[in-house]
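Take a look at this one chain, the form predicted on its own, written out in structure tokens.
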Amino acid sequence: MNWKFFILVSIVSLSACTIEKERSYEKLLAFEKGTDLEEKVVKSAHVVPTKQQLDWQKLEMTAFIHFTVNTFTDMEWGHGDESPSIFNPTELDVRQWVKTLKDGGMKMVILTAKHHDGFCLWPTKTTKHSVVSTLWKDGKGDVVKELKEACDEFDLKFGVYLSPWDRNAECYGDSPRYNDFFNEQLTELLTWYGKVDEVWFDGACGEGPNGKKQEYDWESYYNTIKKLQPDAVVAVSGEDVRWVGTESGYGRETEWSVTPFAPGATPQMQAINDELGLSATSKDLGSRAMIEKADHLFWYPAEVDVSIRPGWFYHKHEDDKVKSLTKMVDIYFNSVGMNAVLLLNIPPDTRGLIHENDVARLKEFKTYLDETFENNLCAGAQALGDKNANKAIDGDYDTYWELNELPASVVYELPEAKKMNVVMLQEYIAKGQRVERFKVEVKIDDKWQEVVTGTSIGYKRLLRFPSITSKQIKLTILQARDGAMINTFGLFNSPDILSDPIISRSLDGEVSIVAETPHPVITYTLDGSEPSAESKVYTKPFALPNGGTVKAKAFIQDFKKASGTKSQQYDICKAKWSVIDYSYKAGDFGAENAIDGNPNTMWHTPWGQDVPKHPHHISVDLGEKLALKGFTYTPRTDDNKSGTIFKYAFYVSNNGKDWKKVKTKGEFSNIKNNPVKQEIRFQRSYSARYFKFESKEGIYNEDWIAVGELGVITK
């Protein structure tokens, strides 16, 4: 071969490789047929977010506001037949909401403009089931407008949640009519109030009034948004932002924004996911094994939604159940710190204000984050060896340490030895997500000691470890897809958290109080008052067989530092209870586990193929006649939610034979997404010695059930 021709061919080939390496695929990559795994993995490193997706990711923490007629009916899912007149907040102040949320570190507010009950928080022209039919402001109010104006005033971004499921709309179930109706509502929200930054859809789809299943025209919804608000991201039944798959507040240990999981809810995208066996809840959404099976890859980042309370809407009985600071911090590290955006729900109360307990927790939470991350210990450090690694500690998001040959390490030397317990890593995701494995070591007594290891990084990865003091820290990128781009490496020393006390009660009514913090002083009250240094000191378990309110607080440093107040409301203890009848049990998962006072044990019916179907039942002797005002159901408490009950019936009796109907068509609203203890209150009291609980349907339409605990409400 002519040597000049050989050089020319080589130059062309090299240029082609360089062009391919620099090429990026915004939001979508379609593989050519026959592409092998190695080439797929390399190309996956060049899938990048849109500008809107990147800007959204940088928000880190956003707020959800659940507020509608449910706030006034004490429900999670309304039925659609509620009178609009019940919506009458006496002190509604959206500026208080927005100021509270901004002070808590939130960068955007998303409002439930319409939930499943169909009640609209703006004066829509599509229905009278809205604020125009309320006593609030004589029907002239507009919550959406007021909130948008407050967001503009406080410089927060603004988003709307519009439920596709509408239990009030007469046309729901007539798919073409309802889709036009829904697009008209969407158009109003996207044209009446200025810029909208996020549109949030869930995928709830219930039976229409005519018995037909509504078929949502997702394509038309997306087109409406693109036409009217082209810069808005659409979540989570949308094409820009993915639901992480749980409402617990926790993301995956390995969270890939580059995924074969197809975005949106159109039939075309659903077909892709069905073929790959993927859903939002799948544990693996981005490994090499998944990429090998895929024909497409998408930039589809995760949003972690969770409520600051057990429920999504305000309930007075949850005022003392606001998540502790310890829990909030744990959620932050496992959402924002796991390559996701945290969407934290803070529901206003019946006054139209965010409750004082929620305000206090948000302030405490933001203070903790500020104290943790205000001082990056890497400031002033120097990279030993590869000086380009200094770009990862220069504080500039638009610079990054680029690594092409892996594994690769860098040692950062601090100006002096520092105490640390948190490491932060960020990739320059404007050019893709690439890192698959890394580790961090510190030098102690001239020996390297591994403190954390991890898999994916993405926009941000935060890892905690026991406090250690060192001057030299080594970062090693072990594996990545076509090199790595490390934008930030940070080290921090987070303050200790005084954990809130944990209150529990045994089957025979003995109350115990413990705390995770070593050796605190715990005080408590039984009269509903706030515990203080002068309250009774807890030293050993005490009897509370007839129930009551236990409030406790932990103290350290001679009462100078106090935990949050924890409260538990107990009803009658179960020492006299017994199971007199039940449908089935599987192995050791007996029906008595449902009333043993321990939610971590469970009653479970046989599972698998050809097993007994619904209804399943359990009948309980309370040992004495009680005035029953309601009951509680706690699902199984492990990570597996199989068998969780959705629809139920409840009966009472005085002889255990003749049963009186109390509820025959009950449902635990939203329990599929938020499987926490359910408290059901009756419209009146029933005097009875026995109760029967009966399952009708499970959240996954399985034939079996699981019950962590059942209780009654007499207080």
Ligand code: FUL
Second form
Amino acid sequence: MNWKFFILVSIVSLSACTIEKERSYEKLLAFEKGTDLEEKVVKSAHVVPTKQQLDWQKLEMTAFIHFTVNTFTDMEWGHGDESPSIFNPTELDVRQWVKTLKDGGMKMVILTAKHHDGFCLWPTKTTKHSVVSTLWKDGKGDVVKELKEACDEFDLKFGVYLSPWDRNAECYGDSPRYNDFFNEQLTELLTWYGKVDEVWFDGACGEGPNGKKQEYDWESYYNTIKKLQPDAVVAVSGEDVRWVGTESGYGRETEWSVTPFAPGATPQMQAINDELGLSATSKDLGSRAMIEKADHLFWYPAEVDVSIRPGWFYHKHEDDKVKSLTKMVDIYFNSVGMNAVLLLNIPPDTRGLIHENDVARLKEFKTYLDETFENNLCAGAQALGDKNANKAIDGDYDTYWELNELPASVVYELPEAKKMNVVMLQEYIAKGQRVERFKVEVKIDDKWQEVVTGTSIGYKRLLRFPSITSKQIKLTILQARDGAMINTFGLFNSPDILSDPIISRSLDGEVSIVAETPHPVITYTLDGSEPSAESKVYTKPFALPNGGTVKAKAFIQDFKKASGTKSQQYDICKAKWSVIDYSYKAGDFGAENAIDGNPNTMWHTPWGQDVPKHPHHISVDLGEKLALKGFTYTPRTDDNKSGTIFKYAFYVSNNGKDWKKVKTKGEFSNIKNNPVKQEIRFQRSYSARYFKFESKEGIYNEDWIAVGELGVITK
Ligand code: FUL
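Please supply the coordinates for the form predicted in complex with beta-L-fucopyranose, as a counterpart to the form predicted on its own shown previously.
Full assembly next; the chain just shown is listed first.
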């Protein structure tokens, strides 16, 4: 869409009309100058999605596939100089991916056709840096084609991720040339393979020291898509779907799809956002206070992208770090259940297969969701009072209970008292997102008891509460921006999840295992095998000073019900370690916090104006000579990510004075968006008693640093 033109036309047409109840504004509403807040709020209720946005929202769960040379180099961001010959999956089977994803409840698959390293998974004519130059299928393979065919076979939608930031393309930085190159790549992807349902433009861009600065011609990219795949939605640095603002899997409690946050990455839209001080990560993107400041509102719904593992690409050392069922379910309730679409990444391994652990977890996840949602307890219920309220429990998406006088309540009477712990609410968003506050009560012993309250609803809102048994449930819509339209009210009883045990190790190497669920039996192994009823029963902490793999499982009901397996890898313990030197510290945030075994305490250098600048360093005596194969850096673990390090150097020594370089230009690739523990492995091992870690640059270009924890890899 040409936004400049569109905004102009909207202003002109709007100035000619007053608010009509049935009026709707598809994707964009431009306010007339001087519109007061009350009028703005009512109008905001009439901003509606395009058909594409609505169809996309209904998908609820979609899958991301991160696969490229990084899969083979064990990296998160490739440098662009990787030899294509390293891309050689031995058993690539896209049907296995798609079947796994379909069985896991996913409705679309989005493939990293090109990540930041520039390697293309299809035989593009734009560069040789592609599958054509690999040994895989003698250079005749095409991952995009194979995947699209499998999606068609299994009836899944298909999307492409094409990274604008390209560390390989020779023309990158020569703006007009690269824009043509990029449009050509897009054209190939959007014309060679049939229907494409989502195009994903990553906002990440680590342009840097090589001086290549590219000015992206976003408008031309959008036009290419509109011309070739008009039904596709364009996400993140696109105009249809908004990045929720974190890669943690958790959306906002109050998530407005109607927002002053301007879509897309064009300079015009950026200017609107700059003026309002908004970014994708802003906490508030839709309150009345925000609407008051805005000249425009957009339908720009949120997508929650998160990986099933800590990283986006496959890393063998993360095989036992696949998110637990508890975590996955939590993510579901905090994404799909918070008015967003979940985009779950499941990265294939070096064989070209989705790893067994991920397959098993996805299966469990889907079974859990089915068990929760297959039985809506409202089936057969009756609305007492306003019979129109039955439209919210009739199972028909397109009928809704319309409420114009607020607050308004309805009591649903179930055929019999039922045990419940989940409530589902949906607004009929084809006509806008409106509800600002609601509550749900249940009748217990003739008294109404509140079980949940909430703010926005949108396409779907799911809330959990402690199990309760009741026959009468009262829904009250307390406040909305105009008449509310509730098309679904659901009640469910989700099964308990037996939480995975929690394994921890003290500074001197003692391992403890606890369970969140009361009174389970916990068994564990130290040889990498799966714990079972026959394995050693955990009774008290045990010593593991030299590290190893602890696998534990909780059981209840005489071993009939088991938790997932929790696996924790430990390296050498830090009992003998000491800090021999460091640059600066702020207050109590001493350097010793970086090696105290507790990532929640941190070393922080002084922050603010005129403080010591990079490089900052810490030198550590390991107390003994070790064969160092790598190191780990855990950023600070609180919500604030200030001080997180992006670029670093690492040295080793045997006397604590003469330092040997191991890495001088290290980079924690995607740490800004995904601030998880970083595991860096060296090309070879170094025998050393001391290490020195040095910061070079932070993610926010600040002068100071924060370190949650540092560790070494000797295994
Ligand atoms: C980020 C990228 O830098 C990551 O590598 C990953 O692709 C994620 C989905 O988006 O911005």
